[in-house]
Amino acid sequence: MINLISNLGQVTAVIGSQWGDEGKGKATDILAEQFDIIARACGGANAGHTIVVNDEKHVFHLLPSGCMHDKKIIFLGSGMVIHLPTLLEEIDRLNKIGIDIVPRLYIANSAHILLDFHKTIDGALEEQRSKKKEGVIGTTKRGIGPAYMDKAERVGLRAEGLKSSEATLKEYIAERAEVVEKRYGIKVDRKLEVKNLIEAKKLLGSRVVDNGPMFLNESLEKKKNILVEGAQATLLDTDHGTYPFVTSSSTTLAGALQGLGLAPSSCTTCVGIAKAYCTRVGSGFFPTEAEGETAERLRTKGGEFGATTGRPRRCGWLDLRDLQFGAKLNGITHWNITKIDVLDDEEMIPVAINEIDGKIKYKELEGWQSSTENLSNYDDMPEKAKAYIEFIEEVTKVPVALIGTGQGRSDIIIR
């Protein structure tokens, strides 16, 4: 196991470096055993982090992937927008396999609650965009944008509301429903919204901490180590991504620390996650996108269908300019290059390295055309696969510490 902790009381972050779906969940699950607290910082159930344990697939949308490790504290940060029925569903699924997470689950009081009407608004807005020249964004329709809109408008309901009386919650829903129905022309199911809040209040009201940042910082002072699982990825960041085809939160390391209330100096290690090729869900810029049979070959071999939406992902080649950008923006100290095995059958592998006069310039690397699947030792990798990894290190000037060779926990090379 790679040791990312040199001292007690440290923070390590796992941050996606492309357009998401890079494999952050598996990296978090593998690294989690070294840490005391596993935290999600931003975003909501638009995340779909998949891990495979004992040949069984588990997908988490709100809980961090490290939650399956016994005794680890699980923390949901202030930067999140939490759909309570989804969270309760994930908790229930864990209960069914013998994992009771509630006693070790903590929710920042200032995290926002995503209500069902936010999802209805999201769908309505996408429908409106489809009729315009610019077209749709390609959101997951999980209500993320509208929930953050309420947050920015300062009318959102925060997790601390789960400590309020039932009467107070009913009053809030009644007031917001009236505004939402008038503004968007949709119907709000008031009874359902209140029911969801009351159900969550019973189980989770006592798990809301009064001051999330102080909880985490006091944990650091007690020499606890924190692992931060990023959601979405750098190129979907609302400030630094391929706007307007981005998510509604900050997906960088800085955004994650802000979402948790941790100082920049607290983070000593940042693991950047990147596929050995590249994918994207939804609309937007994708200069290395493959077409036709090539795209379908990568999609089929990589199982490239959204964990959240089930939509087929757009597939293409690795763009090292993106990794260079992500490394600088996030201060990445180590790479985890995932799904190297998907490229096993390729004869030649183009990698984007530059753009001249509007045309992408590629470096053609020879494929290894032999299996890397399930390998766990770097010395066992084909020489041309090693050359591919080392070319990434050379261009980005960041070492590759982890290499994914399959879906399972053990399908990884640690250097």
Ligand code: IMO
The other form holds:
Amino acid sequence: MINLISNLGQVTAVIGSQWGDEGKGKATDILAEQFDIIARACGGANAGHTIVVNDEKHVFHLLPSGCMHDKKIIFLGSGMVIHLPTLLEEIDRLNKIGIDIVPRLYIANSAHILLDFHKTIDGALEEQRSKKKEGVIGTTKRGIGPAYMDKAERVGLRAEGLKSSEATLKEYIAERAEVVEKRYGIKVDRKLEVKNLIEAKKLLGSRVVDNGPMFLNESLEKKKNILVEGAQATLLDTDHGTYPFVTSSSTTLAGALQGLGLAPSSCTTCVGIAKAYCTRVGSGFFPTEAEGETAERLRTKGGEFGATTGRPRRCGWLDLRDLQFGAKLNGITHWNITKIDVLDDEEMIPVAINEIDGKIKYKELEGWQSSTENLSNYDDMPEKAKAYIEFIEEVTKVPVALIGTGQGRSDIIIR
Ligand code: GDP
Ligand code: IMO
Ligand code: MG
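Same protein, different state: after the form predicted on its own, show the form predicted together with this ligand.
Time for the whole complex; same chain goes first.
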């Protein structure tokens, strides 16, 4: 018996251990019920987290996927880069289904604001890369890299800026626009940038907290518990991922805690999210990538199209070395293996376990060729599907606590 739900830490995190889109949103939505505060820590609207509630699909880019639960405090951490019009759009979308998130939304003062020109720069840099030998990164073109460049250059605008006057914001945009236009040869729409800031200031100015880390730490002292929703994933980490084909933030548990201002020792439960196979969007290393008809089959069955950009995801097989790496880097205490149902029809399932002389060694596991769709009880799983799960546990030495069997909230086995 693994019993994750009765052993959740006061700070619990959901962290992707492949190249993203593992199903972090769904896990967060399911675990959210047990928590007082749901927090995003890093990244921005490059994330696309999907949940399906009552057969309705909802995609979150900036707000955490726990928003559908009543009364939960929603927190956007210092490590984030926030595109305000996207945030307002998400707030509006929730409003339309009767959820007023603003009164329970808190934004860290030191989160960075991602401006429209960051997106333009992202596009321009990709265009430049496309002419070089290495080619494009295949970014989401959401301006993530350029926003973090401004942060590192120490010229970024932070959420606390939403408390300053219209004149100050105008001045900031005018100054940055001049630099950016010279540096990249792009055109900045100053009026639009200012308009976006003023609009956001009206609704969200009062939602910016003076000290993000203290807000969370004081909540912990008051016995509140926090669920951290990681974005992107370990192999997209700027330090430890498949550089340069990575995102520009720290996507590990350590990065998420840093992004929130929580002590490394505060998090005692880290739920690693891994697909039962593997996908990647954008360019870069993917040693277990499948080709042709096999890739197409996984893509179709798994609905593998980007939640943010709609791009077809590259598909391939589970690489247990990724999970071993993810377990080490993040201190994963439990796995959520997602999308096991996508493998239902497979005859044989290759799983990468090793590499010898540059050649990947696979273990071929027998497929179960029967449906695991919508199962919620481990005992009901076909024996061969259980063997697949137990092989992951054996190699990674981490228990599988959750198994995804479909898109819906109830399509999950909790062991
Ligand atoms: P995230 O970025 O990690 O939150 O994942 P995405 O939302 O980008 O992609 C995961 C996709 O898989 C979404 O469309 C989910 O609805 C879907 N999904 C999540 N878990 C399962 C599962 O167990 N089975 C199936 N069939 N789909 C799932
Ligand atoms: P979630 O949170 C999958 C990938 C992009 C690209 C690289 C850099 O939904 O799992 P960026 O726009 O961040 O500069 O792009 O990172 N990428 C993701 N891939 N899921 C994500 O987020 C991603 N966020 C970024 O495709 O290869
Ligand atoms: Mg996603």
